[in-house]
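This document opens with one chain alone, in structure tokens, the form predicted alone.
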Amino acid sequence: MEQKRKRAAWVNWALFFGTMILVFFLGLLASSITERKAENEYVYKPKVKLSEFEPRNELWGENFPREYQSYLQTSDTTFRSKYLGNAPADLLAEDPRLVVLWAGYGFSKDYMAPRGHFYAITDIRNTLRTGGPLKPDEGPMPNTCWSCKSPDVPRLMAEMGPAEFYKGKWASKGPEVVNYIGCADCHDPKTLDLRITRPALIEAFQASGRDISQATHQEMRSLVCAQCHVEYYFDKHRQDAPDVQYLTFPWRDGMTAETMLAYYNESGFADFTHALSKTPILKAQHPDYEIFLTGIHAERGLACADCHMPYVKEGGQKFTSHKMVSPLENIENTCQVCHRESEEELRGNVYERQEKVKEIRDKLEIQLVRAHVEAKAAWDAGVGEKEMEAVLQHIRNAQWYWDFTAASHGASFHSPVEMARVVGLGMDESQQARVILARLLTKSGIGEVPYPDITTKTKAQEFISLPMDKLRVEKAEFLKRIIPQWDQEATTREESWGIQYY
């Protein structure tokens, strides 16, 4: 009898704990069902009628408030990781060697860290690279420079066509391109589906024998970024667009550093001629998408948005955060979705990869500075063009490989192995250039050429004879004169559009 009572007690306790566990999991199930029900019960009810290429982000915000409010957080520039982030930073001051490497090009005047999409219009207006033209149709940069700065661009391209949009100098479009990068750049206004609004990406796919319309939704979560975060150049020799600097991606034969260099070498294209070495230089832009594709995350099927625009929840609603920033700012919702290591360990993994690539890239920078300075010494000594031909080709190749790794955002983390390989190619090219230069200089009776004192940005700019005070005054006068006019014209134009409410 006693044994039966003990057995009954044990069974009762087991039933009790089993019931508690069952109730717990039923509670989780009920909570999950409630959340899913809340999500399913959400009905999109637009307040504002959006046109096909509505550029005003605040109007999109009327219809998609959660996404818009998260996007406004891109105005926060307080995040700083070990290497950049979105905090303001003068990259020429941090690395004065860049001034010499870009001597003869606008980047030697001004190169600030990118602050994010929210500041796209402000930053292109303020940078010294766009100069201070006396008239809106003057200045060094073409209208093509606006291509990735604003949702006004798809609107204007739809109205006049890409080639017509690219015509003329950048200042002439100042009153028309006023809305910072936003909703219409990537989304359909009626369905919010992702879409491509820049013809250059579509044309690049066509040139390489692919059809972008066949892209999956997951691929589109990277391709909308690839409209701008890519290597590109301004093709001045298109037969169908004469006298136009036509935005083009050099993807015809592939997206590696070597295939794009071969493409450029075949066409003879150069962004500028170096002021010291007279090398026809290629300025890499920001081949983020191309480099991302060579990394482990792309191999595992991730998209840009998975890490830079993680899913978040608010009031039972799940949506994509549009605060586009380094994943290191929000490791819990980015890295730790897949990885189980601590935040400290994951952050350390990123920095370790970045440090190792930067270490060898810095060595390549020094070699390139020496090559440019030594080439100038050779020219000054009277070395002929024929003798310098191979030197210039090696310097051109080396600087392309260096810039391919330096210009991309996050390249050292996205694909550290590939970046180390490309830097190695640059080291080989720069060494070949310097070996030939050593022979030419010795033949000309010149010994070792001293490395310049470029320990600060100011010293580096003085070394390449940049009149910085004059450039700053010209820019300030231009902004003071033209920006109020642009803003007034833009306000008048947008007021004429009106707003239609449902």
Second form
2 protein chains.
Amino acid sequence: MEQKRKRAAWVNWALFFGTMILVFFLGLLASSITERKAENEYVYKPKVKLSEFEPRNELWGENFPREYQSYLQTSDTTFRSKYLGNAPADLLAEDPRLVVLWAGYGFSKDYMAPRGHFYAITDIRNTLRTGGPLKPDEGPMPNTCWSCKSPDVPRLMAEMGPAEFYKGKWASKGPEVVNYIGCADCHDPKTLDLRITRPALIEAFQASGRDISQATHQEMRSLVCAQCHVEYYFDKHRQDAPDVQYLTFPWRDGMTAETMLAYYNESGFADFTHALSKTPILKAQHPDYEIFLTGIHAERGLACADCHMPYVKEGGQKFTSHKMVSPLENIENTCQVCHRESEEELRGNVYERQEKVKEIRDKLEIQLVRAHVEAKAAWDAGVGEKEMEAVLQHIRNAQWYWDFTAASHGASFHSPVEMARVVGLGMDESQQARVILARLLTKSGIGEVPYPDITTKTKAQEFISLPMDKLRVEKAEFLKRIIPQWDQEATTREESWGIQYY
Amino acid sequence: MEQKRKRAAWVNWALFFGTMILVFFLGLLASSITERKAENEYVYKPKVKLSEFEPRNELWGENFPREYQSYLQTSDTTFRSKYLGNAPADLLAEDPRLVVLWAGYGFSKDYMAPRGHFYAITDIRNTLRTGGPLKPDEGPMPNTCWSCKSPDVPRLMAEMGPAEFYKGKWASKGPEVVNYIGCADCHDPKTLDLRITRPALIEAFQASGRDISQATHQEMRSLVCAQCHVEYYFDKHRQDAPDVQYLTFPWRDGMTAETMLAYYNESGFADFTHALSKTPILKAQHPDYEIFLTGIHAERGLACADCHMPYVKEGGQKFTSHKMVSPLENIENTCQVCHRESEEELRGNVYERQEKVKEIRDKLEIQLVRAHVEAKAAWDAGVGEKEMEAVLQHIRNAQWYWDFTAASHGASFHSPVEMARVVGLGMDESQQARVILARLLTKSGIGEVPYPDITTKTKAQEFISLPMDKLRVEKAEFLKRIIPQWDQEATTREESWGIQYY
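Coords for the form predicted in complex with another copy of the chain, given the form predicted alone:
Every chain and every other molecule in the complex is listed next, the one we just looked at coming first.
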């Protein structure tokens, strides 16, 4: 009996101390949770009052430091070009055929691989495509070119309306558009809700009979990106906006390569006339959103942000990374949320798709170079416009299909089968162009037209007679004389606004 | 106290009866398990003694009834062509361009959609491609054509060796090869282990420096299929097998469309000379295994059997379904083992890939039809062999790439990006052929060669001057007079073997 009682007492004490220890740790856990919540409140306590279209990203950063600091990392482009450091990759040097395909258009002068949002203003100032305007009404490009570069754009549009914003030469709004793409482009400063600030997207929805205000939150997580990462053109014939190159998405009849081509062919719109073949060419922009929609990740309900802005943790805080970059930089937080394979295998899967599509796209590129030089030879031999009509239509179609697959970021990952299909459509068009050309040339007594020596960017630019030295001198002069003026004017303006603290 | 004691007694009784009930159900479970094991032993108790190459599937069925009964269901092809009932779909009627592409070869006479293994013997007897031989040394095809049709093949090869088996006309082994593809083709009758019975696969491994005996079980679950579902050709120039069309896989340098084409181009092998263009054409067979290997399911480690022979349950028994068919017939046991999406969505994903690749493949087909008729026009206009050399090489390459993507079962699902890439390679080759042809034709004073009226199979067969009535009469005569003789001879032989029971 005595032993039994002793054992019972021992059990009781053990239970008592066990419970004590458990309760102690529960207390610690509760305290930790409370502290984190407190930290959370502290972190998200707004310090600065933000106006509706506050373009200064650093002020938003005072209120939302984690998101802002991750956004600042869009300046780190080492992932994109490990072998080139932070320097932008020169795509014309990598593939001089591009120079010939864009002969007669700015892209043949200068085409660097895209960098992070952080460089939006720097790069549009530096590119040879915007020329070297020394006065507000000089230069090759309109103000429409600023549309996707800065949160100063919604600020100005709110003041003057979109048509007035687009109006005039690019240089005329240089002092106004100075903050790189940022917070106000996608967020409401009060609620932080996602918002559409660009009228072109809203109008494109309207034109295709949809209402963007009905979009779900998950759709918005792609649509804020689709304000810019889309195919677009500058409509010069809007009756309600004379003398304006009005930013327009060609989505009225659909968002595939074919429906957009049909839309353009109906109106006869062209971005430029090709310098060699005289083809009215469509320059595809970056139809990232449209192509994404045709792929499996969109079909499974994903949004851009799911892979390009994954959840990350920092100091116990979970937040959305605002370092938009290739998800391959961060496979453990992106692909591996759903896919169980190793990083190496997943990366290999992406590259394999891209390389396969690139292989046939390169062939289409060569066919297109041939078509352009053969068309030039036909014009030179005196072939008439009527006989060339079908040729030019086929070249136009082929180059559109090619550019549609080449211009978009990550297209051959987002939708590899669709991209290969569109390359196939391009090859079919280029074949028709070249077969007719072969007949026309042979009739004119001309045999095989030699493929030009375009083994380097310099040779290719000489082949299409681009005055590169002159363009570079103009740009240097512009950067030296005009940019400091723009920056000074902007600083004065922003200082006059001041900063309002809570 | 009294109440407490009563409560304690109640608890004791409850525990007692609860335990009783639990033990009772445990007993039931144990009994059920034992019974199932007993059933299992009963089911897999061999009844019939099977010789090493027993070709009679029904005898294997005595020992392995579930597998055999599911295999018999390969006779049900309703899934493949819901709208056509059990009748085979006539692919030439569906796509009369095929008639022109295969002009000069048996496939232009007759090409039905593949049916289940159950019909292997029926269909090879019925097809116009094997002609109407009335004597053993008549007809267009060699015995090599039997290689994949029957477990009588390993039986005969064990007796006479492969070269002697391949030797002679197809009709000469008609009475010997009578059992449709079946158990002995892939299984050892003692252990039921998977085994390779076809020397061509073993030799192809050897030729590429590999040893098939080192294959893992998971590899074998594809390799037994790869005995037949591969690209192959009949080598007429083996020094160790004179006068034999020796079944050979062109895998020496690799298993891609390019490496196999390079292999064929090195030796100059051709399946036939095209009746219109005089091109030495390669007929791609069904490179299912090679194409599967380039796709994502192979990369993730799957085997053919994982999707085409899923585990199923019947009467509490789990076994491998031997009804090889499209996994789409049985999505819940195939795709959904890994993929969480609905049947409808998964089926849609498969069809979308297939339709996209088919769209550009159809364009390549039209280009090839044009190339063949343009080449004929060039020959007719007196263009010389030397000038046509490059044209024919490009047509040969283009048609190989086209057929590689068209001939395989399910290719555009197994590896959609690779298939689109290969279509692109074909388009590039067809473009080169047609551009040179346009020059040659224009020089000869010939303009655009009209596209033939091949809107129906009949018109297409008339266009290439096929004597269809004659071929049909010959076949009917053969089926009426010869087939009963073959069957009678086979019955007599198999009766003489008898059946040995345990």
